[in-house]
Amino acid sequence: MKMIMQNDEFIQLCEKCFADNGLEAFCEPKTLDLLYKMTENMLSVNAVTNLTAITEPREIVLKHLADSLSAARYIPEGASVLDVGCGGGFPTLPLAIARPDLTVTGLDSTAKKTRYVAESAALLGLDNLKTLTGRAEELAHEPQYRESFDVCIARAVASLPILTELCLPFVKKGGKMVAMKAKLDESEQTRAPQMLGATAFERHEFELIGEQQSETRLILIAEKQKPTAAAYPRAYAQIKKKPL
C-alpha cells in the first residue's frame, strides 16, 4: 500500500500539525522526510501484517507522530530512552527520527513487531536505535538492562498500576518513566512509583489539536530516586492479579 499523499503534501500537513501543537521544533527538512519515508514503509508493510488501524494520512500525522514527539519535551539530551511495548514503532521510530540525540531501544515480546522496527531502523540509516525482544518482566532482572535507563517509555500498554511495575525497574537512579495516555480511570490511582523507588507521578495534560479535532492526552512522570527492590517486577501473573 502506498502513501495516498506526495510527499510535499505530507509534509505540509507535519508542518502545520506540529506548529498547532506547539513541535515546530522538528520541522527540520530531513526528519519530515524521514517521516515521510517511515510512513510510507509503515503503510507498506502494514497492507499484509496488522501494525495499526490509523491508516489516513491526517490521522498518521497527528494520532502516531505529533503524539510520539509529544514526549520528547520530557526527555533528557543524549538520554538512554527504552520504550516498552514499543508495538508498531510508537513512539520509537519518531523519537529516534526527530532526536537523534538519543539511544532509543524498543521493547517488545512479539519477534514480528521488533524485526520491523529494526529493518525500518536500518532503512532509514537510524544508528541511534536498537530493539530488544522478550518479556519486561523478564528482561528487567537481567543486570545488563536492569536500572540501566535514563527514561522508560510506554505508551497506552496497560492500566498504570502494571506498566509503573513493568517500567521502573528498568531505570536508573535520577532517571525517569514516561507515561503516556489518553485518558486515566479511577482505578489506575497507584502509590506503585513510592514502592518502587520513584516519586509520585507528576501529571500533565494538554489537548493534541488536529484540523478537524483535539484530543486530550496525559503525560505521566515519575522521578527515580533510589533502587527497585530486587522482588520487583513479579511475574505478569502475580502483577496482573495484585498490582501496586
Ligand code: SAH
The other form holds:
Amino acid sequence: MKMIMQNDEFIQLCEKCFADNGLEAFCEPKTLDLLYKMTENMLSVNAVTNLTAITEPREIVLKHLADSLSAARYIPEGASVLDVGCGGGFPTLPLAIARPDLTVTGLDSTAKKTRYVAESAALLGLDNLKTLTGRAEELAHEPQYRESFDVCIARAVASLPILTELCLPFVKKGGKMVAMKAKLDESEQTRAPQMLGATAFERHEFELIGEQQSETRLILIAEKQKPTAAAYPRAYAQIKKKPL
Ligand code: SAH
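Switch over from the form predicted on its own to the form predicted together with S-adenosyl-L-homocysteine (SAH), please.
In what comes next, the whole complex appears, and the chain from above leads the way.
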C-alpha cells in the first residue's frame, strides 16, 4: 500500500502541526524526510501486520509523531533512552530520528514488533536505535540492563503503578523515568516511585493541538535517587495482583 499523501503534503502537515505544538526544532528537512519515510514504511507494513489503528496521515502526524516528540524536551542531551513497550515504535522511532544525540533502545515482548522497529532503523539508516526483545520485568534483572539507562520512557503500556515497577529498575541513579499518558485515573495514585528509589512523580499536563480538536496529555517524571531493591520488579502476576 502506498501512502495516500505525497512527501511535500506530509512535510507541510508536519511543519504546521509541530509549530502548533512548540516542536519547530524538529522541522529540519532531514528530520521531516526521515519521518515521512518512517510513516510510509509503517503504512505499508501495517497493511499486512497490525502495528497501528491510526492510518490517516494528519492523525499520524498529531497522535504518533507530535505526541512522541512532546517528550523530547524532558530528555537530556546525549542520554541513553530505553522505551519500554515500544510496540510499533512510539516514541522510539520519532525520538531516534529527531534526536540523533540520543541512543534509543526499543524494548517489547513481541518479537514481531521489535523486528519491525529494527528493520525500520536499518531502512532509515538510524545507527542510534537498538531493539531488545523480552519482558521488561525479566530483562530488568539482567546486570547489563539494570540501572544502566539515563532515561526510561513508556507510552500507553500499563497503569502507572505497574509501569513504574517495570521502568524504574532500568534507570541509573541521577536518571529519570518519563511516563506518557492520555489520562490518569484516580486508581493510578501511587507511591511506587518512592518505593523504588525515586522522587514522587512531577506532573506536566499539556494540550496536544490538532487542527480540528485538541487533546489533553500528561507526562509524569520521577528522578532516580538511589538504587532499586533487588526484589523489584517482581514476577508479572505479582505486579498485577498487588500493584505498588
Ligand atoms: N508504546 C507504543 C505501544 C503501546 S502498546 C505506543 O504508544 O504506540 C503496549 C506494548 O507494550 C505492546 O506492544 C506490548 O507487547 C508491550 N508490553 C506490555 N507489557 C510488556 C512487558 N511487561 N514487557 C515488555 N513489553 C510489554
